[in-house]
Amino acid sequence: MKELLQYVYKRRSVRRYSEEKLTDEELAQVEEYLHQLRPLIPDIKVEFQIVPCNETNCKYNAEYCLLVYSEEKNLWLTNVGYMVEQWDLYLASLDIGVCWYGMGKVAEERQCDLRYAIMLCFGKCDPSVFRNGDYDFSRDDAADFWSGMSDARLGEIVRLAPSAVNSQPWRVDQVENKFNVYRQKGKVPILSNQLFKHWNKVDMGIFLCYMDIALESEGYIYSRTLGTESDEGKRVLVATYTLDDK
């Protein structure tokens, strides 16, 4: 996924869209890329639907919405975040704006054996809304969430990961060549606790996507074991990475 690194610095959550429409070719590219996404957990079934934005409850003036449905298995929401963030970054390469629309609702929460997970809206926008580098972010410093960090370059990439209301729920504890990635629970007063937990599980998938982009861009060989989406305890182990020598 290292080819997505350049768009990490460009991507922005877009809430204002232009009147310009996607061409048939652009829409075909957008749809085709959905079939190329790398899953975090290959045996979780995920399906996507692209619908006109005005057929949803989305309040932004985007042209389309992406609806994401998934099997409910361990880490299903983390898997959704991991996959769809790849698509989010790819659309930035086409100057197509995207916003994760967490308040999105659908008429049917289930389709066959799949459950609705998240909505994203997208459409053409002024290219000037995108970022031009890593200086234009409101994010925690890597040292605030990654203890024992041995490669500052990794931290500078993963710190740019987006999250619901910029909550940045991730914590990383590293000892030598092994590090554990946790979801740190927190409370945001403006949201229901259940909704916030749902979003933060998606956020952890986004973070793992950025982690893999960072590791592969820096030439690391790694293995990863996955944890859980449990709601027990203040910290939940989501993944453990083990790095081999470069």
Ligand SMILES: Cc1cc2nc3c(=O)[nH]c(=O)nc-3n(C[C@H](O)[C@H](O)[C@H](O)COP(=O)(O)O)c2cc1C
Given for the second form:
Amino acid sequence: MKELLQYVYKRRSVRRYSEEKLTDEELAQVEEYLHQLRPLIPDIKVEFQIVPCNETNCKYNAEYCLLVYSEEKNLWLTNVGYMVEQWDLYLASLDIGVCWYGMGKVAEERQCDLRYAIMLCFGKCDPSVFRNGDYDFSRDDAADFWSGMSDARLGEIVRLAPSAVNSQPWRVDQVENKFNVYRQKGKVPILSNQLFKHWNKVDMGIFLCYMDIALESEGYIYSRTLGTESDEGKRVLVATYTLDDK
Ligand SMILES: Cc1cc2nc3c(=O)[nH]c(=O)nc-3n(C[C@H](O)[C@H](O)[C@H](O)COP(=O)(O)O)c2cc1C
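Could you switch over to the form predicted together with the ligand, since the one displayed so far is the form predicted alone?
Below is the whole assembly, all chains and molecules, this chain first.
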């Protein structure tokens, strides 16, 4: 995971693509990486399909869309966010643009035992669209969502995680070497509908992916227990981390 840290500072949502096509080799690399993603929950089955973007309802001029299907178990969307964010970051390493596309719809929501989770569009873009460092991010400060933070460096990394409509639904409460990660509901009240609930669960997986990249990059040994994807209550416990000494 820690090898992905450098792309945290590079990736951005790419909404304008060039006419240039991916080479066969690039497409093979992109597909191959899907098989290497680390799951958050290994026993949830996840499948991917790459289709031409113009066969979807995606409004961007990307060459392809990645359609993500998953078994519908507890934390299935969080697991999808966790896995696919690794792929998003990897594509930045290849100068291939990606945009999570929550507005995406598919004709068949179900495929056997799997349910459609989300799509992302991707394709070649002008490499100058990527970021060059930790500036040029519109994000909350870590202190706004993480109480009791013991290592500011972790906050500086995880605050850069992307989320639907940049809603940043995460909250972290730390006491000594233990911290809880919550999904805070209704932060963007105008959008607190079904779609938004769905996206925010994916967002939490993206956040846990950034958390693991940050912890591993900073040399922490840690353990994690997982909570739920429940819709009950204003704050939902998604994960608890315990840090061992470095
Ligand atoms: C789950 C999810 C769904 C998203 N859906 C859309 C979308 O439908 N359309 C879009 O243009 N951007 C979408 N985005 C991109 C976000 O708006 C973007 O990640 C956020 O504003 C932060 O900007 P950045 O990715 O450039 O850092 C989505 C992002 C996530 C994580």
